[in-house]
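Given next, in structure tokens, is a single chain: the form predicted alone.
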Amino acid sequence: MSPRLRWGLIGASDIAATRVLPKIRERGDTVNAIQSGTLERGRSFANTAGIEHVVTDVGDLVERDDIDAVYISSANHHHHRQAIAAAEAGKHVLCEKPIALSIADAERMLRVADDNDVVLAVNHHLPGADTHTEIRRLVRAGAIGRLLAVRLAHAVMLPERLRGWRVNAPEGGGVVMDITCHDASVLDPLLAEHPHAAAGLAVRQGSWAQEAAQTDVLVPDAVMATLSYKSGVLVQLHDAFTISYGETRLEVFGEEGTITGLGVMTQDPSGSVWLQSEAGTREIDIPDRADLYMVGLDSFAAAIDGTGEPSVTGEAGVRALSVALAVHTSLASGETVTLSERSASHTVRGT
């Protein structure tokens, strides 16, 4: 059986509260420190979750000696110090996506990570879900032959709850790193290689406001994106927060059939997944639907007790960010980008 955890959080977040804590309590897990950069919210947090002490400072909270890990849910400009922070305290690390805003200080992550022999993992949901798993299969076992193509709408509304920094922050904001990067994460295990290139084209939809000081800065709230690949596959990506009525997909096209999943990019583990060949059109059986988050969890919990692996590694959430990062250089530059030639020191900022 994996082991039973005692974390740390940092981060006074929405999907903490929402998705993780109530995950990491079904476990058996315990959760006994919050950090927050505000104090006042920190104590909200823990007040209402029944966590017992809060921190403003990253250094109090990996110091514990009650701690054997932290989940890093903080605004995303944050995780590559907070992280590197807990794993040269000998913190186990579970990081929210993107892993870091650029190669060099991801990398930077996995070097320390590895010099304390921690594990350090990152939170993309969407590869551990059942759907995801059995699209896979079907495409290992050759069910639509010689792939093509992919195309992915992960187009949804973003909830007014989260409609700060994510729309309006420069660095780190933006449906890019939000949720292309997630897409990322899908697609190396589907397609088992890596983009050769991207390009993108972007806009700002929503009616949300920007803060005075940033309207000549564009944070892309919607974004269509290709990906090319040595293999000659080509991948087209439509990822929005401001799509109210549609529902997400992911379509794999082969010379011999098409795999459709409905609704599979999603938190919840909901969604159909259909075969298209010459036999006809059929649902695909799912009968497992763990849930997302425990998958991550359970898998974590396995890494750190050496019977397995976690279900994304650093080193893919590194590769996940190298998608997003490429697409985000296309969007500033106007140009489509090499992946085996972009800098790895390249940072996001404002387009």
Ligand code: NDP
Contents of the next structure:
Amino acid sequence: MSPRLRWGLIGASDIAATRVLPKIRERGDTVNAIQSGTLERGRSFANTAGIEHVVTDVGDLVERDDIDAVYISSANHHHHRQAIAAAEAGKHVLCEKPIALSIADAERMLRVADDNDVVLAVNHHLPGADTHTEIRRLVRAGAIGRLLAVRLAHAVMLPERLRGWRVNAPEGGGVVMDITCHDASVLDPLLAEHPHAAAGLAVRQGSWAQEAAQTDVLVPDAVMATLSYKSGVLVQLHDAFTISYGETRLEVFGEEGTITGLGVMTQDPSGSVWLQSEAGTREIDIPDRADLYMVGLDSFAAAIDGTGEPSVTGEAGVRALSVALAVHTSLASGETVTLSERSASHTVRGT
Ligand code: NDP
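Now show me the form predicted in complex with the named molecule; what you just gave was the form predicted alone.
Complete assembly follows, chain above in first position.
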């Protein structure tokens, strides 16, 4: 049993309210304070959630003595600065994805966490899903032989309540930082390899209007990208905010079979996994269906306790970011982007 924690929330966000705060409480942890850039929104969040203290300044939150750890779920461009403030104050950091918006910023976060001897983890939920753990186990066990390709469909309809900065902010908004980044968190542990090159094409296809004042650069809401690996594996991604009908899917093709995860690119512990080979097609039994966010919280607390590793470490968060940034750069340049070497070693539960 990992230790109970006393939390401070940074960001009065949807994900905190809908997914993470309920699981923090279910663990028996306490939430003692929340920071929001807007006092009124912070108060409203705190009233609904029953949180006693509200601050607007991150410094006032991270200096509190009644907090062991912070959960950062602000808009993406704030993560870096807030995580560094928390780590410098000696607080452990569970940061939402993307870890930051540049590799230099993300690596600085890792260094500051290290220097201050605090745990920094990234809240990519998918690698901790039991379906994904089982797919990785099958791949490692050689169930489909030498790996050839992955096709990943992570195209969904963005709920109306989330169509703010996500569809408009040139810095930190868009489908690549939101969804491609999650795909990348799945691929490195699955393939035990970091991609060598990335190329993508993106469009703006949603019926939502871009806020006129923002910029004349359209923030993409649908992307198709290809990654290639030195081992010869090819990966194809379709990520979108615009698809109402269709199931998410993760297909892994090997010389001796194919593993298909249906409905597994999701926030819920759902979906099915199928193995197709010479012996036919069969569904893989997945008896455990732990909540994905609980997996992240438990592993974070175990890392603080010294009894485990975060489901997604800061390093793994940087690797995921590097793939998203490579796709992003390819969209801007129209060229294939070569990624620098990064170890794909991983620490996901059960693998
Ligand atoms: P929200 O848009 O709900 O919240 C982000 C910030 O926007 C808040 O911290 C708040 O700032 C501000 N904000 C919230 N509501 C409003 C509003 N009505 N008007 C103006 N500003 C507002 O973000 P999400 O919950 O969708 O995402 C937060 C983070 O979590 C992102 O980094 C995202 O990538 C990540 N995320 C991760 C998921 C996962 O499964 N791991 C899933 C969804 C999101 P302030 O606090 O200063 O008031």
